[in-house]
Amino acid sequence: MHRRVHRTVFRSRAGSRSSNWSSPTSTSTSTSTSTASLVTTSCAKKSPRTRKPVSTNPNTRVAIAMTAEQNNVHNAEVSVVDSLITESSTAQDEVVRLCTGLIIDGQLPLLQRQLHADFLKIPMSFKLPPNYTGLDASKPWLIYWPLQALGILDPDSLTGDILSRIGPSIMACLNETEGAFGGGNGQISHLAATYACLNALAIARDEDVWSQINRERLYKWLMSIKRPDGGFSMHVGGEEDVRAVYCALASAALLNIITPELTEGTAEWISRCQTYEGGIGGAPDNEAHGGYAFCALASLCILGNPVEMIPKYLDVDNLLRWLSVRQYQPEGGFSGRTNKLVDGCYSWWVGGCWSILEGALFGITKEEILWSKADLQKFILCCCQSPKGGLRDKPGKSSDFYHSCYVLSGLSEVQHRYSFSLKLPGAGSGEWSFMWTCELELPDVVMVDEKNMVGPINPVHVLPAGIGERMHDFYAALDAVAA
């Protein structure tokens, strides 16, 4: 059995939790035709810049651009042998096959909008098929997973109409004693039904529905399911993991109520999940997975300074190699954790950590990128995308909205550079998280068709762009006047 798996390599030392990096070679690879040419009003396309010679300076990590005789030697097909065949062995033999079916060279099939749109609207019709009942507990996530999909896909869709009904649809959620959200009418407060919610709450701008909500309640809710090592709790009595971590930290800032008592022990906390690999599991001494290993780099972006808070509480060099073997080739999709198959929702969860790294600590130019944009672009469209419309796990699988949402974000990862920059030199706790900035990524890095552009995103809350920065001043503004 042959397996072609894509590695970047990195030539850096064994890193310890420290500003003084070596310079990592980037293998990645532009496959695709099409051009750019869309300037929207939250991401205006920037005059290009001259290539920036690669720093030799050892404090700096920087990625090296491939010439073309480097891109010929990195798609040269490596095979890596081995004779054991194994139910796990079998299914990657048949990914590869499904997708390679899919990919033609040099070509891309267009985003298919308006199929997908019709797809995504199915939640605010009304229409949900009886399968979902088995999704009782997730409504607020049935709402945030379209209208963050449709908020970068075909934004003039979020009619007036529909905007309308999210704010009572999600207040039935909440649970006015705790002034947390949960999973459904009359259930218990949790705090991925209460990030899901405050998500929807945001896209639908209804500062009526955000003045409903009871603050103090829920601060003393999320100090109610803080754990004495820093950590936080799903819900009252429930598991500890780096997703409460980040559904508590994104939910309190754009409340506007993060605090030091909040964030006690926190970051050292998340710095505990790295692992031997050097991802991030969900606790301590767990496997290290891509959807933790954003929920973390997230978290510490709200934090604080990301560009200091990274380096300072996580391995950047271990993190660097275990996300550098999460991209696949053929495919050019990513896969979640080690020795798993490309998922078309960590286009996002593992996209999204080279987008924040990328944006944070590397000051690299928009032609050095650290990981292949344009075979990531290129799974997406040909692999992702289900002909009944809606976007997928991958070839095989059926479409979801779940899937719909991520994948979306992953390609909005793709056609975008994000950059942190910091705005307000005394920031307080609470602002970091969105002060961040983008720019049309370049065509010699990816090249994309106008049709297939997607908006820009807030890449630490996995928002439009300015959405979430709109309701996190609405609450600003709010105790400005109070103090």
Given for the second form:
Amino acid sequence: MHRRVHRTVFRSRAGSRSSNWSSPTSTSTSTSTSTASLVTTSCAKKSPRTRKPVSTNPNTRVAIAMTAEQNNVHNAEVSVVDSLITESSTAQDEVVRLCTGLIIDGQLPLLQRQLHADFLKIPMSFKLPPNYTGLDASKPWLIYWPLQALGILDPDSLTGDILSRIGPSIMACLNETEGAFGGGNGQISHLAATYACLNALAIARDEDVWSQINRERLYKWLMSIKRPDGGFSMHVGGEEDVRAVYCALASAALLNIITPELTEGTAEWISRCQTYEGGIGGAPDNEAHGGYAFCALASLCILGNPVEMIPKYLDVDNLLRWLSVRQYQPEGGFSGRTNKLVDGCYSWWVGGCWSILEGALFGITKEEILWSKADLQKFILCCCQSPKGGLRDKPGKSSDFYHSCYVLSGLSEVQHRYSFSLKLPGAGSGEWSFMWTCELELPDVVMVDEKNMVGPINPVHVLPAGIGERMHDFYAALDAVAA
Amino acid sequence: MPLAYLSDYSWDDVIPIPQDDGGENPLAPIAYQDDYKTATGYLRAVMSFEEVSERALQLTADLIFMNPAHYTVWTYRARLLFALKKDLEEELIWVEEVGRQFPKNYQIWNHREVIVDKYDNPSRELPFIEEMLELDSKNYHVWSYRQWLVRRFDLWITELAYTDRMIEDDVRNNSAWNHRFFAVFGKGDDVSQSIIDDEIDYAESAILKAPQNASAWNYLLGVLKCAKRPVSEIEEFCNDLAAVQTTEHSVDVDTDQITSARALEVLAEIYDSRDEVDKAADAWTLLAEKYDPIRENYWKFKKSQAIHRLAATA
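Hand over the structure of the form predicted in complex with the partner chain; the form predicted alone is what we had up.
Full complex below, order starting with the chain above.
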């Protein structure tokens, strides 16, 4: 099978398209070379099999009109159904009812880009209402989620003004003695907060702020919350789980401070989190869960060459099986656990697992996609778009920044095919998570309307492609000079 | 500054530290209620000089009711409780109130773990866990906490019966099934073959109630694998549920009689393990075309994997 179109290499190289990521205030639209627009353009030009939208009205909500079969979606309810009713089946039936009410055979809605972008810009334009107090210990996330979502939906909307406000907003969460970040000003250092802060700073592309990070202190703090069994605690005295491992490793990778000491025993600890179901739990013995599965896989992609690490530490056959069962018919979306309901956020958590496995285990999966991208696209576009703007868990729920981030990241995963590539220049240990490339997905896997395109992401760091690479390169260059 | 935060204690001597959201125009500022704004101002102040006092403890309680997800407050509170040598039983009772008011909050579970570990007494725990699981029978953090508790205080004896009750309530409660697996295998001791037999029977009878139930199937296959018993042991069981009609080289299904697509999948694995690839391929094709079509790509992948393996060994 010939793979078409433009290959996006995340890492910007001197002199080649580096304008993508070089200027923190690049807002020029005439010369816009954001990856999203590059990909969209090449898709339109080089993809003769992409169908033209039926309507010429740009405001139409329907992008593609074709039968379910042509579009490769499974709208029919499953043929073998149990008659026993329990709490789980009642909840499941209700979700099927809500979703099928929005899934119309032969029609795929347009992504309401402007509506979603307007929603995502709320934290940049207004004070959030008092009911956001419950997220007062998740300030870095309230900053990162919309930035990541806008970064792939509408990168040009991240103006110089917005980018310049990231640094001060994030540095207000810094605890100087530890070099790590809390969930808000004056809050104790926390791994999830630190991860979200560093991701937001990566998007800010502000080298002055990057220079202010005290990596030696942060490294010491990371070592102080490392547990003897190889895992990490979320904070001093906090819970130990695979999220903490991922947040610690992703942060350390961005800052180029990964050492054998930091990672000793960690892959073995992750391995213990795989359950009899094939999925991965938050800690050994815990129930298999899509979010933790992503954290585990992404962590292995940071710890070493994923081509070797994943089969070494996980039972891949059992994991593939469990992942494949996450997709539900007729909804098309993913659930996070066995017998739980589909939720838009797993479009990323589970979809991201697929990105990584497809990209790293190319030898196992060959050119195959083992799940239905068309059905996930259907679920996202039909069921996860809130009419008020923003993306949501499922019909009947309100949109929020968390779901907007991970549903759009999932849509990006539908539209792109990732591969791990050792051959990129500068390959070496500590850089494993920055060796991912991507291409547009083939139209015989999923028909994508060019109006619905979002940009590619780094599937390990959940950042717009090229963003984390740039931050890592900044520190790697500092370390090269020091050495 | 609006002093909307009401407290039994005097705060006159403390200068609250206002929140600095960063810069003149920070991202994602929140329009806090006055009482929260004032209380967090005092929190930053007392934490900055590590005050250990009754009023600080009261402050943490008040803040937790305003924002139970404030992990910093919980951490500070645990430190205060130990430093002030507070009655830990009373603390557990108070946490139960918080749990009832905020059933989705998960910070309480880490806090409770810290307290119970120190208190070294699990007697309040199982009833409270049960109460919380009645509100949400799949609450991830509650089940995780239960596992910690069982290990910490060696409470294995109650667990099988408890999961049985939960599974009785909802045979599709996967958290309960996961906990059952933990109850049987988590201790790390050798599990006798008679217990394995019991668990296989248990899972099979659950499957017969709802043959498409993935939780019970995953458990059954997990038990077999953990006990190193061959999947072919359940071939007859699967034959009935999938209503298969086989010849030496082919498999078909009685469309009106099949009650479990998973049974057909397991049969495909069994055929494949015996190198009966023709039959396995038929089963996978049936799954792809009719009984589990959304996983069409996965079934095709299984098929091509088996064919390639056969070609390589031939």
